[in-house]
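The chain below stands alone, shown as structure tokens; this is the form predicted together with its partner chain.
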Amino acid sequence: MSEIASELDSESSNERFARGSRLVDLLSKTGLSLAILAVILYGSFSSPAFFTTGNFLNILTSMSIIGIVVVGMTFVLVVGGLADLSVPATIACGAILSLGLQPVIGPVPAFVVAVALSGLIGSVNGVLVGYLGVNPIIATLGIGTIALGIVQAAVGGVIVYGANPESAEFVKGRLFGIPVVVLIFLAVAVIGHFILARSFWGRWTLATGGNYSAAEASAVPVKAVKAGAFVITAVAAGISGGLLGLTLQSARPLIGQGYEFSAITAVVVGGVSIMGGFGSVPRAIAGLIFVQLLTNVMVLDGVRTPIQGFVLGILIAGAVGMDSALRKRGVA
């Protein structure tokens, strides 16, 4: 505008303001797609089982149901709600819900019911750490105590079984070729990314994870978009358990347990900050293939089952690592 103001630019738009590292850019960018490359490359040399379609599809089918979770648990990573604990719970609640209400009101309405009812657990979370500021650790951790125990206590503390051969027989059949789990895992992943990334409500939850009092000035609902990021999680946990459940035909309180932990895993080892305000669908979907493929290939090469925790250890350790050190030279 001003004469003053255009002669500034033309300064400082020198040298002084180079493009950061290019090397650790691309490692931040491409680093993860060259682990899960070299894991591939390493399973085909190592086990003749592994490079087959059967195996991929194997891998597909066994992420998809925890995929579904980690779909959900970006959101609230990125809006800063650190981790939702709550999800073993949900899944449960989403699972014996599925079973349970078959007989009452027949499969499809009962697996919608679990999934609202789940997304309610939700929007408890949500409302607790959104509109009164409770810490996400202590609030999922409360409630899902909480739901898993009205849950149980609705059915009696038992076991449920499926009553419905027919919606078991569809979820654990095929539709061209793929299995019906892992196509309902994509259109889930799809969508999330696409609210996530081009969506108003995915700027918001960024904005929000990454400086909530400003993104409250800029007139984001930031309440609301807290609470929403763990009523995503909640829905998408609901689904994985009624999925779980209907390809189990059965379900116990603790058929989630451990869920949590296994989506936070691929999320952080996508890359997506634990404090929030970065990351994206793809990368912790990206985070997820390669914790499958890492697992399937010890498995494979018959690595035990304690070495293989011990391995996941290192590597969230090691990924973690690299964001904070990625995040120091100013990059990711």
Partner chain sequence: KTVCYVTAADSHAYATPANVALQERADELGIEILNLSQDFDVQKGTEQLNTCVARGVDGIILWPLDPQAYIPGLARAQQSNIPSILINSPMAEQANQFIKSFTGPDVYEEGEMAADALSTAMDGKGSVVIIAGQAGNGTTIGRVGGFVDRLKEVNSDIEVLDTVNADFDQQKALVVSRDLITRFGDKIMGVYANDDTMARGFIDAWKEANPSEPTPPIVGINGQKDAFESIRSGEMYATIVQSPVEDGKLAINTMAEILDGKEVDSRLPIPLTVVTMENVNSVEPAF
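Right, the form predicted together with its partner chain is done, so what does the form predicted alone look like?
Just the single chain follows, nothing else.
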């Protein structure tokens, strides 16, 4: 009788565990969509300004600038690179060079050079992290500090202004009624999604982040893949910085401050694993939409900035906790 009771208890425990796993799996797939819907419903009732065309265009524009960085940061987290803290300096590099070089070589070449030099910052990060094994946080923080110092020295710490109004009008303009910045973000997101989900490089990225040793044993060029993630992020940050500079028609060395935190928050809240091996660009963008909508609602409701930071911090902690729970249950 005791053996039968023990077997029944074991089956009951297994059933409870299975139900718990299914519940966690369901929450991981639908929880963010429900949260976005809840924020939209709350915002529409709490503020008459929320559900207006002007407000949504403002959300889309600001979301697009950050969203380009989010696409790049997704690669860093998926490959197991923790985070890229050189993003603020890279954005500053893209913004300042895209404006400062306009009188010399023209707006389009200036933008291209700015993005290319931003990618150089990512290349240095990639070599340090991917090939030399330096801790990503230390490497990117150090390189970001050096790059920001070089940028500040180049412009003397002052504000750089644009010299080509036509380029600003183009970036601020609309195509088919959609802001150009939004269209550029969508193009970057589609390309990023294709690379991560549909290409061999994306499969290598997921494999390297999931199990570095196993991927290396399977002839995956893990060092190059890990380094490449930081190059992708730097290029994305350079594009974002260039667009930000052209939109504002001014840039200063600290123009990118805080963008790394916003990008990391969106990616982690979107369910991309901070430990690597799991995630996608659509998930990260869903996290970005939720964070941007929530921030907008808090601004419209008059919530103070420190409280906003506290709320976003809780979101990160909750997302990391969910990631840990999913990994323990084998759902992710």
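In this text, rigid core is short for the largest set of C-alphas that superpose within 1.5 Å between two forms. Residue numbers count along the first chain shown, from 1. This one's a predicted model, so the numbers in the text were calculated from it and none came from an experiment.
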*Taking the rigid core as the frame, does residue 50 move its C-alpha by 2 Å or more between these two forms?*
yes
*Is there a C-alpha shift of 2 Å or more at residue 275 between these two forms once the rigid core is superposed?*
no
*Please check if residue 300 moves between these two forms, taking a CA shift of 2 Å or more relative to the superposed core as movement.*
yes
